[in-house]
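Encoded as structure tokens, the following chain is the form predicted alone, with no partner shown.
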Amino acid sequence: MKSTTDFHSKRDLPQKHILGTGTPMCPGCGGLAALHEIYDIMGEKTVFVNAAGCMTLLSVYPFTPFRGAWLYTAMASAPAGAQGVRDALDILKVKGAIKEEDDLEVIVLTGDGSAYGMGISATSGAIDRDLDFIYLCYDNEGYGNTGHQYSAATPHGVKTATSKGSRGYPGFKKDLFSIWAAHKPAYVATIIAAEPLDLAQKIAKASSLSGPRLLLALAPCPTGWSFDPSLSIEIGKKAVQTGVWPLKEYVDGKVVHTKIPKKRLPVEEYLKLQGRYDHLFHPHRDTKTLQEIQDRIDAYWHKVTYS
């Protein structure tokens, strides 16, 4: 790991954008991979309002890898913080203190614990106020920064630090995409680092719009999901190929799927790569739970195909 002195010196290098250099993040983090790609496009004319979570570890006072601005908030408060930042920037523009070309994009950065649960009330209020911001959620399907307890984003059947029964987590993942779309915001999209072209196109589209915009990134987590970090991209691709993670967007009142698998792989091709699902295969195969997971995916894509 780099020292903070090394980290600080990296900030002074002439590259346009630097993110994550020398930071104590887990190898193979799918959330960090997505954030890298997003930051390469969004650049330094941004203010990241970072809710408490894994990505908070990127910035250790007084250092930060963001070459733009960065603000820390409590887990439930990031959209409220974004409102204050956006209002302040607008006031500065009205007063002539900054020019229009010097304005900054306000981006909320949260994990699924905040996005799906603790912060959803503040988020709903911000959307209702038509706040001009981008909400970026890295969804690692658990409270990853505190030991990977289950969250409202945890999928059915996985084992977490707080769901260790023989069949894993009994609940089902909340549909945050639909919750956002029900508010009729400017834009909602699912993304994943393993599909960089799809991601880049959606970042460009989100950047061209104003108002509330959600970018929801599935974030394969080697520590919480129990897999070798070298498999992160493969697992991301399998999430798309099996239909577990539909790539889609909501814009102009319509939901459009941006990548539909021509022939979906069985969901087991995704599950068997992750230790959090080992109990469904060993020492005995849990056919019932595996079929439940497959049936829900099949039902989703049947509706997409025939609706």
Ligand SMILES: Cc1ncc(C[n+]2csc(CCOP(=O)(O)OP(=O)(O)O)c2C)c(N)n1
Given for the second form:
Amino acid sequence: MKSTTDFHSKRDLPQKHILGTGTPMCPGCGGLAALHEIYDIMGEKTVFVNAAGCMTLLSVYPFTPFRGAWLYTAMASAPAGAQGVRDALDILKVKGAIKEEDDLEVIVLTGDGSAYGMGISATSGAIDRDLDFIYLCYDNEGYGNTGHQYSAATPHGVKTATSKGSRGYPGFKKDLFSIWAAHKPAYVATIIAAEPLDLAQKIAKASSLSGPRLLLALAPCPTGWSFDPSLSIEIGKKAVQTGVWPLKEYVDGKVVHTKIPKKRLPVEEYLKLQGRYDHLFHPHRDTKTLQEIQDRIDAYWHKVTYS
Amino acid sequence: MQRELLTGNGAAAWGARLARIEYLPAFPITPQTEIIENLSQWIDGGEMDCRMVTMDSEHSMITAAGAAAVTGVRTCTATSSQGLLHGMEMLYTVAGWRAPFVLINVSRGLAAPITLEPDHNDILAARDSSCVQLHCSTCQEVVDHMLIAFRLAESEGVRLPVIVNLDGFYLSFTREVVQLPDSRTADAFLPPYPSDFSLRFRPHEPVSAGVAVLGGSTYSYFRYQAHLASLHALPQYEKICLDFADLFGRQYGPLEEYQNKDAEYVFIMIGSYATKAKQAVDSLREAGWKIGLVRPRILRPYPEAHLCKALQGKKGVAVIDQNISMGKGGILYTELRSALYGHPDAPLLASFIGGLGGRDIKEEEFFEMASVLKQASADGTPPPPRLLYTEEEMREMRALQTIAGAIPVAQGDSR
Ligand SMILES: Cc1ncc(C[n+]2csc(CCOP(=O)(O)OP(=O)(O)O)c2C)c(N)n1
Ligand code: SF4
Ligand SMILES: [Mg+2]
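Can you give me the structure for the form predicted in complex with the named molecule, which would complement the form predicted alone we have just seen?
Starting with the chain above, the whole complex follows.
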């Protein structure tokens, strides 16, 4: 049975973290911050099914920060692992081997490398089959665990370990939200740890629904994006305020923006905090690329406002 | 017990049905597909209480199979060839989870060039995955070994995936009379899936599976554990076969030995082609040869002591590999050589590669192999490994190459 908790104001947010500390994640990890906030709400009646990435190191034998269960699969097939666990739990429930109240929410936990790339066939298949699961993607916009090479989630112009040239990554960030939405799943939402109330409301909504649900968290990554860990939340807030990371959800066939920045800040406010964009400012200002980035954001919001 | 005319695939499906599998993640591939089609019909018709789900790939399929098995339901899945290789990463992974499920592999040669017909390079690519491998030669053996495989996978101290292997086409599509175990006896032989084996993903109980380890010591420990579990599967298989014989009257064991007792020369083969070797043994025996056949039914764990014993004191052994390890040769041959190395009474070994991609091995070829073996044994020098190919085949191949434009006509003719 799905339950809904209401989050009207920040006062309603959980007051303490239940995910254990002392994991090998980097200080200021935006992905871990999002996971903390989500876990506080989802709690221990969960099985996390993980794919290769930074978060794989959360559970290193014999320790786990989780109060519930964990299954590490492989980079390409976490949603398939979720399928096996969900189906087995359902079979056991029908047979009376598990009580209804002991049922667990199956949550896939992967980075963008899996979610946007190697795992997309398994993900699409799971959505086709209307698998009852939550997919939590922490999007640090690169293959973080292997040293932050560019992935299909890397934005245009970013310097990564495999795009070190003066123009950075030549490609464009893939629109995973729309790819999911095109499957007509139960729920799709973008979230970010820096906006905990919006996040909590979406977790509550996702928890109340059944079927395939994506929570796509932009995950500021001090190590891969080169910024001081203390700036993690500020960068997250700037991602929203500049319109780089639109907070939105898809439900019942409609996309709704949940937090439209009243007056969008210039994107530079976000970019200049991160070393991965340094080459756009030093030694010379790359006005052309900066303008292109700004134009794409403006075009996105123009569409949101006028369609 | 009921007599039925069944294909190898039909027998595999019946085996899964009699094992009362609860979960079947699937993906189609020739020549395996008939198995999942049969099972899906029974599920749709209410004859089986099982959940089937067609996955997006074998990689996903094996992941789901392992995940369901560790969560606590009896799981079966099936594939062939490209599918097995596509899922190979997960085969190793779920074996590391110690997920006790059964995978049916219907052997088929590997691309490239792509083919539908059988050989054993697919299943032997899974050799080091920690999965137990059972190799069947008849439809009867397939249905029986499905039940045996589940018992073995779920045995305490084993708890590994078990692969039941049968050859594509030659066995998968060949109809034979099969004594179908009745379901009550099957139930007596194979109790329900042991609940204490599952990871018990339950609230308030933090269980983690497949977790990362730091350092070689922890890693080695778990890898050694899987190895020891696999070794333990050998005596366990023998024990289960005895139970099986008690209930069903059919005897199995690590080796099938045919006319081996007084044999001076022996053929070694696995799978359905071994029935061809049997026929050749009969013919050769009529002509006065003391020759036999030894066919391993289990390849992982490797029945080393059994093989050494069965071959001790023989003059010569011809290992016929339906696989090829490029740059080395036959895998069964290589393994047998290592098993016999240093044994005082070890026979001379001769290596033959044949039956790749469904290529037939004709009776005359068995005679030829026997002659080569006898001569080499008399000389005391092992013959160089042979790749079976007749002159006629070569002529036909040249004709094809000419059509393909690979070689000029005149040259093709003269070669
Ligand atoms: C099949 C396979 N290929 C490559 C790898 C190496 N690998 C491990 S983690 C990783 C990066 C994953 O990126 P992402 O999903 O974005 O997670 P992140 O590391 O950023 O947390 C890669 C490429 C692997 N584990 N498995
Ligand atoms: S590399 Fe980035 S995503 Fe990975 S743990 Fe460090 S901060 Fe988090
Ligand atoms: Mg990443």
